[in-house]
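Listed next as structure tokens is one chain, alone, in the form predicted on its own.
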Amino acid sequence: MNNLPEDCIAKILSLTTPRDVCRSSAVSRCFRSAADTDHVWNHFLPSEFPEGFRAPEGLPTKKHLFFSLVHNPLLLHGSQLSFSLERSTGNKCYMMAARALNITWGHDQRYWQWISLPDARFKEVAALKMVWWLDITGKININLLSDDTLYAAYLVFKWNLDPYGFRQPVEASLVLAGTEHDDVQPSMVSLMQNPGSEQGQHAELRSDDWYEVELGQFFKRRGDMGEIEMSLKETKRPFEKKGLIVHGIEIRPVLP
């Protein structure tokens, strides 16, 4: 294949995936040259970017732009939403800041406190002081997401030094907004990393030292309309809860 013209090799590579292109660049100089062309990497960038998107300055090639969006999420919508790309596929990823979520009593300083943390993506995170009724909900327009892609939503959080009241599983759900309450079948998830049970989802430690727990999955088809509603609730047991710090909800593709 080294005898093929570079533009022909670039065309072939553009029909693969970012992961395949990076691997193929090690085959030969010809492949490496073709793998670095804008023609290839423009194919992996979204055909439509979210409203308010502006490419970072100082990026000389489409490959540089792609990997900048992989490693450095951009803040949009008044810094309440971040946008990035998944490295192996180029599919769109989003994270909603805690301020963009509907947190019951979130604006009452008796129950929640808004603080800044140096390792947070957003300016503020929500720190739970104490509640009996926990209800956190977020909505995202499904048109923002990549077509024909399986997505999952995750609550991203951590604990302060004195958490309490989260030993029991809580309800998680992910539905199309407007779904009747009686039609929602929540799953039970544990916010603890080692809940002592193999049933249901439980928290996992991320590479950025925050925790995440899956709220649910959905498949985004071409032409789908509306909003996806994601929630985490514990409203049935009147026990005191405290110590939770909410970073936001992340929506990203499910990898095979």
Second form
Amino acid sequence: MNNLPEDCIAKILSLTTPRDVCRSSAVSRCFRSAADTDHVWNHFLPSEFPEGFRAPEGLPTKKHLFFSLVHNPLLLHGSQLSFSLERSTGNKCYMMAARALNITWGHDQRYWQWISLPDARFKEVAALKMVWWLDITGKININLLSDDTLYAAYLVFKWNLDPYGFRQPVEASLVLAGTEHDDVQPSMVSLMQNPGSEQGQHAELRSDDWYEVELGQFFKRRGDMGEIEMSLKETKRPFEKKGLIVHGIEIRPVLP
Amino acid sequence: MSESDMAIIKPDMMKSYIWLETSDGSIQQVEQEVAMFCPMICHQVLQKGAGSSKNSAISLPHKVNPPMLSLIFDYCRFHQLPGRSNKERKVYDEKFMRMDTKRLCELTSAADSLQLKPLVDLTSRALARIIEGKSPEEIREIFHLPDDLTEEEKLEPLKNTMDDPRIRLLNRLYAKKRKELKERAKLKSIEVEERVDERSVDDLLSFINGRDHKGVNTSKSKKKNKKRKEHKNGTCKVFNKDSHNLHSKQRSVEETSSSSLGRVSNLHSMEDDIFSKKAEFEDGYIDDEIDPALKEMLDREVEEFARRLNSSWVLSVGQERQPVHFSINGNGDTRRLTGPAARHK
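Can you now output the form predicted together with the partner chain? The one shown was the form predicted on its own.
To see the whole picture, the full complex is given below, headed by that same chain.
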């Protein structure tokens, strides 16, 4: 292996994963110098960046760019969409701000308020005062995502002082917009972490201290077109819901 | 020779061969269509007219030894026939790749020097599959690579994969303290930018501290924190570069469990003590005598900091984390040691 030229080693490493390349940096000097080359990390960066993407300044190598995008999501599109990379594969991840979602009655101050929280990625989050018709929908163009990857969408939220009306599961759905989905049953998810409830998904605590609940999954194939429509609804029960704070919807690859 | 003899000889001579010389000096001939499959040989034949006779044999790169050459030509002989189906080629390739790692490396090397890209791709993929998922130790063993990196160099990439912003913060703290001490020693009687450094380190700590209550601080509330501190100390400096760095650090810290950081807030008062003590010294002269003592105290404080950081870390054990041993060498640098290295400082 010592006899292999550095660009051969770099080529071999580019066929592994980012994690393996980082480990390779600790093998030997020749591996390390091959592992740091731009050729390798270019391979892990997306071949196509989303519209409005501008690489942060001051990053000397492609490796720095890669890890910068992993750890520091970039705001695109007038700051309503954040873009980052999944660390082990380099696949693209996004988060849509609450402002980018369609929240029924969201414009009405009697029901929803838009506030700024210090630990939010976006300028504003939606705080629910009180509503009967809870309907939150988001749409994302499937083009933005990485090919041949299984993705999941999560509603990112937390609770205000006195949440009410969320003990029962609510409806979550994820469909490809425009397809026949009258027959597709929405899944029931529980926003509260009830340890007893066996049925369906329930909310999990994230590392950034927000909660998330899975709305659904989809597999993006090369050449897929259209929009993915994700929604969370509770419109059937005749009582009010209160105290939910919506950060946004995150779309990221499902890790094996 | 009779005419009939000549007739027998002629059909053989119709098939053309290319003459090649390997690094060990041996010369052999190969069917033209097989040899021409290699771009490097092709180039030599077409551009320079070489290889048509024993005397004008093409000398191959030194990485191509006879056994590798015959392997390569087996590959070429199979693939240069246009009539083969994709499935046939795939099956052949899978079978062809079954050899030990040493040969795989040699083959990659040889194929690369002959510019035979399809074969290089094939062998590279096979080698990539071998490397995937293995630890550095294992990779060194499999490929007989020298262990020629220093401890520090080995730890560096692990920081990226395990994402430990707290070590970086700690090292920054050390670096800043060292810088402070140096500056003091240089400018004894002048009241200098002590506050400059203080401010930056304060930022670091208030950032750690701020997380105690709310999760990540955005620049908004950081400014709030800064203003509070400015009231306290009466200086008004904004360090955009530092706050930007901090902001990006915040994002990476997001990934660590926040509950453990609650414990770090205890250190804030300790660090405050360090700074207030320094403020006392600022006004008067700084003797050489005080310097080493101060240095020692600072070292002790930071060691305490490191110990607490470590203990809070151990509590927040996730899947990838192992108990980390810090060692502080003479310079005051923190080194993160794992395994047997942790035993000796």
